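To begin, one chain is listed below as structure tokens, in the form predicted alone.
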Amino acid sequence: MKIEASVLQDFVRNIFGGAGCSAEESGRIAKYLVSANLVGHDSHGVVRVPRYVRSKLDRTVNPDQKVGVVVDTPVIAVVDGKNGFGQTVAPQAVEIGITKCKAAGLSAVALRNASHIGRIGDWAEMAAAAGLVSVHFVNASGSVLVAPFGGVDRRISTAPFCIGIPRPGTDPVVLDFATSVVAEGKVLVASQGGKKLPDNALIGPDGTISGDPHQLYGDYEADGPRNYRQGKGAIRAFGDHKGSGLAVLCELLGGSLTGCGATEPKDVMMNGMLSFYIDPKVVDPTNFLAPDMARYLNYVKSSRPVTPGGEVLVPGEVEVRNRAQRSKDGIPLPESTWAALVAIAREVGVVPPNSAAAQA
């Protein structure tokens, strides 16, 4: 099924309002989750609504938080998210980084103790909209999901890494990926009838490599909850030792250095994010970057495609196209994901839209 973006966003906003979130926070969460679906990152989209709502109802996340500033210098800040919703505390941290960078040309912000901060590309795009380059190292303390290269036991989070570079008059270049073969959300989507996982995505305790979500979640009902603590397998790090090494560095920088803590088993997952911001106007007063970047990206795309009729893409291009197409044609959702949204909506007293009327 396909759902019109505005209908889906209104529905998600109402769900969080029914769960007791403020109108402002409900709107923010809905905006960023649906935005992830629009750009094709379904793993960080509305599939996460039931988990987010459950954390609110169970009081394992704190609503409407204002970050606490632990360290504040002209170029550095350490901020505590106080276990607030990531869609509330992460943009506050990014705004601090933007403000400091605009004043000094360079800044670094360490965010600790944030609940799930969603698609990291959102924060790179926020910085790019302010004209800034940004680099983000992220960990998920408590979310032990990934086996390091050469091992089968879970020791690492999916440890995202992201870089954004603004381009005048057009969309920024944004590289945003988990350092695992797939993000946990993609396993969740696959388990609910969405896009299948690559055959090399998961590893079992005996070293068997597969794309079966049961490795991560164990047994589950089609419409039931998924709990990664029930499975015995792990997600694999991408790129063998290279991806595994980058993941460990994301743990140390996004977790240890921020004060969030590198990943170990905990009852509550917290994101830590170390972000650097650079003002090109300070580094590049002659404006060499923009034309040279355009020249080089065109040069990269001029490579002959490996598949006849194919295309070489640069970072961020797929997301831009997905946003345009899904804004026009609607957001595809597996029936099980829609059913999960309807179920959690009814639990918090929200009447869901008629599925037939909601479809694009």
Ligand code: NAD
Second form
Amino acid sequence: MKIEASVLQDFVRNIFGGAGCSAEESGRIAKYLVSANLVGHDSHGVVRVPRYVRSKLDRTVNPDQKVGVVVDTPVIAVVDGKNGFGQTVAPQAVEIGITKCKAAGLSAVALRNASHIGRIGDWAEMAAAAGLVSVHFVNASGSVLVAPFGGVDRRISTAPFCIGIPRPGTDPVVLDFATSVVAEGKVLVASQGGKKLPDNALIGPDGTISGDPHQLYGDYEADGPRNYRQGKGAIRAFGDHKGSGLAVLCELLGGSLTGCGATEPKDVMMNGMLSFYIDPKVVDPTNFLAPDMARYLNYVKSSRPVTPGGEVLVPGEVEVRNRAQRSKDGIPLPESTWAALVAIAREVGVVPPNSAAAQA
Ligand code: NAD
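Next block, the form predicted together with nicotinamide-adenine-dinucleotide (NAD), ref. the form predicted alone:
Below is the entire complex, every chain and molecule, led by the chain shown above.
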């Protein structure tokens, strides 16, 4: 099915309201989850709602948190998310980085103990909207899902890495990916009948490489819950030894240096994020960045495509296109994702929009 973004956002906001979240927090969570769907990262969109709601009902996430400032210098802050919703505490951390960077030209913010902060590109886009370059090293402490290069056993989280560069008058360049072949949410989506995984995404305990979600979740019912602790296999780190090395560095910087802790198995997952911000206006008073980026990105795109009729894309381009198309045509959702939303809505006393109203 396809659903209009605004209808989906209202529905998700109401679900969180039904689960007892404040109006502001419900609105923020709905906005960022639907934004992930809009840019095409369904793995970080509304498919997460049942898990988030469960964490609210189980009190494994703290509502309406204000980050605690642990260290505060003119250019560095260390902030504690106090296990608040990521959609509430991550923008506070980014705002602190933006304010310090605007004053000093450069800043670094270490965020620890945030509940799931979703699509990291949102935080790079927030910095880019303020005119700033940003670099983010992230770990998902407690969520051990990924086997390092040369290993079979899980030792790393999906540890995303992200860089954003603003471009005046147009969309920023945003590189944003999990350092695993796929994010866990993509395994979740595939297990629910959504887009299939690449054949090299997962590794079994005997070293067999496959794209079968059962490696991660073990046995599951089609419409039942998924628990990554039940599978015996792992997601593979991307890019062989180089990607695996970057993943370990995301653990050390996003986990160890932020104080969130490099990942080890724990019951509750917390994101740690080390972010650097730089103000291009300070580095570039004569304005060479924008024209040189425009020239270079066109040069990259002019490379002859591998397949006839194909196209070379630059980081962030897919997301910009998806956002334009899905804003116009609606967001495609697998029936199982919709069914899971309807089920959790009913559980918290929210009436879902009827299918006809929901269809875009
Ligand atoms: P992905 O594999 O889709 O890669 C996305 C990146 O590749 C983007 O920068 C995109 O612009 C670029 N890209 C995509 N297709 C391209 C093409 N054809 N040519 C050139 N560039 C292209 O992303 P992913 O690894 O599945 O990650 C999905 C999301 O999951 C990300 O937003 C990430 O931040 C998020 N994530 C979050 C957590 C967390 O703990 N909060 C953990 C893991 C991942």
